[in-house]
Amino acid sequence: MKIYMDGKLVEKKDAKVSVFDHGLLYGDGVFEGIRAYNGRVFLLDEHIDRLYDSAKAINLDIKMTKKAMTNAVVKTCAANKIKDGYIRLVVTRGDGTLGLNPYLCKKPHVIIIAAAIQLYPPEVYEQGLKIVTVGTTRNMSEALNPRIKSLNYLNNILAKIEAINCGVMEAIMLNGQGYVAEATGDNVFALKNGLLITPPAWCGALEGTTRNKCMDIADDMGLDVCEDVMSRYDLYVADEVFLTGTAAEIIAVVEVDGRKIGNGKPGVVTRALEASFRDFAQNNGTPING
């Protein structure tokens, strides 16, 4: 496996960072998870834009142009002969001191990993997920804006631990006001009487690229789509619930906190969105070769 490290492709065993990197010491940095389908990098421009927006928000100056970063992603995929896979693009603050001062880190590090990924087993996509609400609340938007995709994921990890300890694979996180924010790594959608709703970013939800594309596809399908606050009640009584994310794609939720959603099987609209999304992803993106 070839890993992109600051302008060079190196072997996996040689891909190393300093113990003084503030990405390691403090989670100071940003990242993107990106998918490749059928020899193309999907929504690459959108991911690159969000990476640079996240970096700007934390005052991290990436020492590369967007075009150079785009080329680096494609180059890494080509070097690893990726056709269908997952790309993790990471920018750390760089090497510094044991203090918090980020301005003592002179140069950020850019790391790109391109490999295979399977977030959930195939049978879960077929049967749907059972999930629970957990006690770990989503970070306050005023403290850490959810649109910043930072390296500090401890909030999500604590929620994931609760989910696993409850015997399920995913969890719903609420914000400080008790409204639905997101899952530990995915956005949440609920369908009720033909209206498709997802929480807005200010509720604590990451403005996901898959989320946004799903909303576009749903709109093209003639569904009414909106961002609005959602309580657990809205999930319990929904006709269909599903999650979206780069790694997860679109996956149905069939049970929330022991409440069966709809008839307890992946819904018709969810299945239609899955099919439309995969068809779009297979035929659109930035070519890896040529």
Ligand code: PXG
Second form
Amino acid sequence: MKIYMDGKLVEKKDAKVSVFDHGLLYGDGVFEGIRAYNGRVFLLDEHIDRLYDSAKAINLDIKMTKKAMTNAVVKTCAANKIKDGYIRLVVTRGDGTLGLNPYLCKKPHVIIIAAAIQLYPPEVYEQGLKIVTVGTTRNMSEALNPRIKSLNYLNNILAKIEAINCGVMEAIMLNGQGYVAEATGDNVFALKNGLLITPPAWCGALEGTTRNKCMDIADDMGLDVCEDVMSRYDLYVADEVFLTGTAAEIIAVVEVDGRKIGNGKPGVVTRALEASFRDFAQNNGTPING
Ligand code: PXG
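Swap state to the form predicted in complex with the named molecule from the form predicted on its own:
Shown next: the complete complex, the earlier chain at its head.
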């Protein structure tokens, strides 16, 4: 496996970072998780834009143009003969001192890994997910804005631990006001009386690339779609609930906090969206070879 590190493709065994990298010491950096389908990188411009916005928000100058970053992602996929896979793009603050001062880090490190994807098992897509809401609230926007896809995922990991300790695979995180924000690595949607709702970013959600594409697809299908504040009640009484994310794509939720959603089976609208999304993903993206 070839890993892109600061402009070069190196063997996996040589792809190493310093123990003084502020990404390791403080979670000081940003990242993206991207998919490749059928020889194309999916929603690459959207991921690159979000990466640069995240970097800007933490005052990190990537010192590489978006065009060069786009080419680096494609080149890494080509070097690893990826047709379908998962790409992890990481930008750390770089090597610094043991102190916090990020300005002592001379140069950010840019790392791109293109590998196979680990998916939920097929039966989870067939049956749908059971999830819980957890006590770990989503980071307060004024403390660490959830719109920043930073390397500091402890907030999400603490929520994931609560979910796994409850015997389920995913958690819904609420914001400080008790409103629904998102899942630990996915956005959340609820369908009620034909209206598809997802929380706005200001409620504590990352503006997911899959979320945005799903809203476009739903709109094209003639569904009414909107961003709105949601409480746990809105999830419990929804006709359908699903999660969206780069890794999960669109996955049905059939139970929230022990409340069966709809008839307890993945809903018809969720199924239709899943199929349209997969079709779109198979046929769109930035070509890896030429
Ligand atoms: N919310 C959060 C907190 C995320 O980390 C999403 C929503 C969905 O965004 P996209 O653009 O992917 O539709 C994410 C995505 C993984 C993994 O390997 C995924 C994410 C982060 C870390 C790991 O499953 N993020």
